[in-house]
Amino acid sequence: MDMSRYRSLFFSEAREHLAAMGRLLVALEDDSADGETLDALFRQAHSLKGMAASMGFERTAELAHYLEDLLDGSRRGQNLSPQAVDRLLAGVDLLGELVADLEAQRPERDLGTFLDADQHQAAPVAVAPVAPVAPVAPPAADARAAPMREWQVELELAAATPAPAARLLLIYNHLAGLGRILDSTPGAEDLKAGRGGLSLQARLLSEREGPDLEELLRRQGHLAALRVERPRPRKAAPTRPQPEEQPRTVRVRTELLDQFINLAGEMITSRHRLQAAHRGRDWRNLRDGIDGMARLVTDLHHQVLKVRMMPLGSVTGHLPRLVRDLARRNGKEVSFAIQGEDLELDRAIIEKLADPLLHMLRNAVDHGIEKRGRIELRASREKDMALIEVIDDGRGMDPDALRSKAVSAGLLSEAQARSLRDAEALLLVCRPGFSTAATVTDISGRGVGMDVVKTVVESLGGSLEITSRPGAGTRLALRLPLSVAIIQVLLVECDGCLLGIPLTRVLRLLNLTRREILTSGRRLVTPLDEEMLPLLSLRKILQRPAAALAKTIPVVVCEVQGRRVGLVVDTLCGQRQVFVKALDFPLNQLVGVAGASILGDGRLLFIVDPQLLLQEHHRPATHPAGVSS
């Protein structure tokens, strides 16, 4: 049977099992008496073993079986010590490396070093034998010196054997004492349940020779046939000149597929209705048909978006393990909790969130928590945005210290530093290389990685907010759109060009009269909510000719680096839902352009991101870009 078609599915599910195993192990370390968690962990290892064995990935199956044995000892009442958890986590890591080998179409790496570790130290969790094992002949020489070899064992009980299932179970347990059973037919669970007939086939990894194994098995009696031989070499997989790129897959709920079929059927019906109305010049039916088709397209859009949505939990499964390891390396006690893992976001956003989450947690453990503390990862929906927060109760950050550090590093003048609000001063940690730590560790430093967080979040059309007080902890908040493919944009005109601004970037719209525009130094501002809103000309930013001021001036209020600014445009042209396409080189080098879309009349619409566009032009205290007058 050609199993290659299932490789992508195997890798997808294997990663889920590995992430779950890491998370459950960390939870089990906190409460080793939690039987439900232990059972769930055992099921994960068992499932992974079965999947790997079905695909013919022998070493992966063997290692998963080994971890099952360790866990089985705990299920039998033995304590799971911290050393045992370390051993299991190391095994999970090695499983991940094996899966990576397979995904890269490399041979599975050797397990000898890992498995031999138990022979040089006391086993962290004694693996209880499944059943009493018959006495076996002592090894002829140093056991560790004998190589492990795979054997194919096939046996059949005599027809008159009483209780054949129980006899096969005894033989199975005897085999388990002679080496490591890679797989068997029937399996152990079937034998324990009394199923299995009269025959047993097993693949055994053992240090013993074939005749030795035969002799020991024949002592069990009631055998009508027995064969122990080396397994036949498997047919080599066809070599490929270059590794083939595995197609990316996504699992879709069957009810969603049913809805797609229903929508497709309704659209076909609607198409025939439109064609008939057009042929008959029945304008009323034609108009109604177009309205109906628009509703179907909207429904289809929502269903397709659901397919692209993934739960945040798909990238947070390994985070408890990450925090646990970082805390232990730093000699700290850190409790970690995640809320809102079921929040769904576009898969394009989910795939890019892994690094920002990693850097935020590293900084929280390394610099936020002092000796012991708590870190929380919270995810929730805030209108049409996703809010993801990393909160620690550690030492916090001092905005004044950040200002001083920026001045001493030559990044800001003293006047510039004084003009920064606290929220802006805290964002200084996102400057590459900026750190208030005396030494930057190999794990993190404020600014080592936070620049990555800010860059990734802004590239996704989101924003980063930092709030912190000395001694009161730190809160990092990411606001991200739920989807990046189809978005709502505000249409604006600038020097005859139509541009789109994502609605998630728009705080509010203003229509100012000339009297409402004031001057503050070299800047033009307008009073708004008890503060002066700086006004920036989109024409000036885009280096277009200035235009005479009209009676009313349309302004788009956006937020840039935590401060509101007013973007002056020529005309507000409404809003529209558009499909955003990424730009290729050289258009992708345009500063502030997040993509493009094609309008219904064929015009090209550039999507501009004010956050990216203005950060190159907006310098609050030193480089004002006033509105053209």
Second form
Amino acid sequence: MDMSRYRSLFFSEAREHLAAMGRLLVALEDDSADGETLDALFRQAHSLKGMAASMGFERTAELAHYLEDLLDGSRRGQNLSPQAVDRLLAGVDLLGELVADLEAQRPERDLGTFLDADQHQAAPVAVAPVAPVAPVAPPAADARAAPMREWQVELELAAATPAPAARLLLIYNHLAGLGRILDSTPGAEDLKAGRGGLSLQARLLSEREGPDLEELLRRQGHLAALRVERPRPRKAAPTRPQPEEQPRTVRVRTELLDQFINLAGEMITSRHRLQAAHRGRDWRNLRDGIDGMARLVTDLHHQVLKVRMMPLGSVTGHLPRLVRDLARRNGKEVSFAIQGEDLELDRAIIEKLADPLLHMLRNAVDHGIEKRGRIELRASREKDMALIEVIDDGRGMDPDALRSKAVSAGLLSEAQARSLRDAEALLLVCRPGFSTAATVTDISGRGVGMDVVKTVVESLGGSLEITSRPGAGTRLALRLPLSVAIIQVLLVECDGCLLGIPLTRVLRLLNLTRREILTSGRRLVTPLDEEMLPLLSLRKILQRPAAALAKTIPVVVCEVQGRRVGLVVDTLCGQRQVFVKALDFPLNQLVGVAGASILGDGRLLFIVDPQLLLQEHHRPATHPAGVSS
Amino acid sequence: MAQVLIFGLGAEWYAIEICRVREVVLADTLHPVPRAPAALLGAVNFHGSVVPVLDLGAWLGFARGARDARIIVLEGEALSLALAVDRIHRIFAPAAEDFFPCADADVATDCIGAHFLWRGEVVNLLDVDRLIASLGFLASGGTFFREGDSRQSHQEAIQGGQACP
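Just the form predicted alone so far, so send over the form predicted in complex with the partner chain.
Time for the whole complex; same chain goes first.
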């Protein structure tokens, strides 16, 4: 039987169960008497156990079963202590690592340490233990960082060794300190019980080199024989594809598939009708047929986009847990709520949101909330954009403090800082390096990772807005398109090349006369809203020959890294909605060219991202680039 | 040996394996590509996808001459590239004995995988993977498609290659 199909299904479902368990556990901590949540948790663990067992993933099934038992114990009435929740969360983490092991085609890791921790703690988990259980350090944390290799270790003690069983146990513990023991003969239990002869065989996962291991073991002394080598490939040849090569799967609602089939059927009918009309030169039927086909294509397009949509909940599942852990680490009390998790966005957008959400929440916990407070994540529709807000009721940010910090860090001149509106001053925290440039004051310390948030959001064609008042909390609002494939672009022409600039990048359009263009040093500028807007020639950026300036000069005002710049183009050609195709190699190597679209007349339209175009080409401090006049 | 498509660049004959060719199409309209170098003539709308057209002659350092109106669209996943060449000739199946050895240095230089004799003339079999890699190599240097010294070495390599048999 081809198990690979079931494998990918198992992994996608296991991840959902794990995320749900994390969320439910945190909810349970808030209201530990909530029987429904407890039941739901129990069901999750139970399903995971069943799935793992039927796939033959023994340790995963064993751990799921163990957690199920713990939960079952708690179902009998006692409240869960935070420590008990810690224990359960650690178990869920370990479960996640087992699943990760399986997905990477590694053997499942050992459960011994985790299960042993329970033995030291005689009291049932449901009752608050006397001493807090140290959360089991996830043994996999280092596995991801360093390249771990598997070693086969075989050793034999000299026949005259005194107390060979104890010696073997010492060596076993020493081995465990050098990496992770996957299995051993005799097993750990036997060794602890004093059973076992003179020899030990173990499979060890370690980042150390074989000779190192050998040397370290030899120092233990009393060895008659020692061999450390890479294990021979096991008989099951690795014919299965590597995890990264496994096709990514999507689960699609069956109604959607039905609609696809219906649409495809209708299109086939429609095609026959068109062919018949064409043969019979029946122009009326031909025209109607084309209209019908156009409607079907639009419908189909709409449905296909729906398949790409995913609920926000698919990346927010672990956030309650994250906020809880952050708050506990900082000794703060934070209540966290999510609203609008069923808002659907394109999967490409959803996938990129995970990082920004994390940074925003971390900032809110670390810097926003003082001792105790509330954080909310709200998602909603705002026209054809998605609005995602992170709101806290913490200490807030002071625009004036940010202004003066920007000046003292040399990012802005006094005058520039004064000219910023409050909303713009708050956005200063998104300048790369803003918070690391100097000691961060309590009130302004929000910058870590905010540059990432802004960059990601903008690369998706969205925007970031910050509102805050000292003492009254902070609200970060992301506005994102619901779908990446179809966007509004401004069409411009440059040296015979038609280009599209995403409308989300355009602040405004100007038509300047030559008199309005001034020189400042080697740069050309124009006064705009009491500041000097630098003008850059799109031709120059694209390395095209300069053109003679016309009577009026069309300028597209864009924001690049928090500053406005004016792009001088040849002609403005209106705006339109386009379907953006991602580019393949080698065109995807062109920095600043974000995609392309095919217009109705078959012409190609390249979509450029001014931010990237300019980042690459225009570094204001070193290479002033101006419009050649 | 599998079939190859023989085409001309300057005074030389080149060939590409048929399995690397998706289609040979007329390229009537080329659309300019922003930020592209001179050797990238433009892009075409090929069955609804955007395919850039590389002037193979220019990329390998030949002087620009007449160009065949047809282009060779390459086969490849996550790759879209078409080659414009001076003249597209015919499909041919060289026999093993048509191939002749060649100094390693020549084979190692750019984009020629092997040589074979056809009607008494030398044909350079294009190493498509190396050609594609040469595009990527420049990208990693941050100067993708920028005029540079590599062009010169292409030229020298090819002249060196001519002296091969």
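Think of the rigid core as the biggest set of C-alphas that the two forms share within 1.5 Å after superposition. Residue numbers count along the first chain shown, from 1. The model shown is predicted, which means the values in this text are computed figures rather than measured ones.
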- Message: Could you check, with the core superposed, whether the Cα atom of residue 357 shifts 2 Å or more between the two forms?
- Response: no
- Item | Flag for residue 569, CA shift 2 Å or larger between the two forms after aligning core | yes
- Item | Core fit, then residue 408 C-alpha moves 2 Å or more between the two forms | no
- Value in Å for the CA shift of residue 607 between the two forms, taken after the core is superposed: 2.6
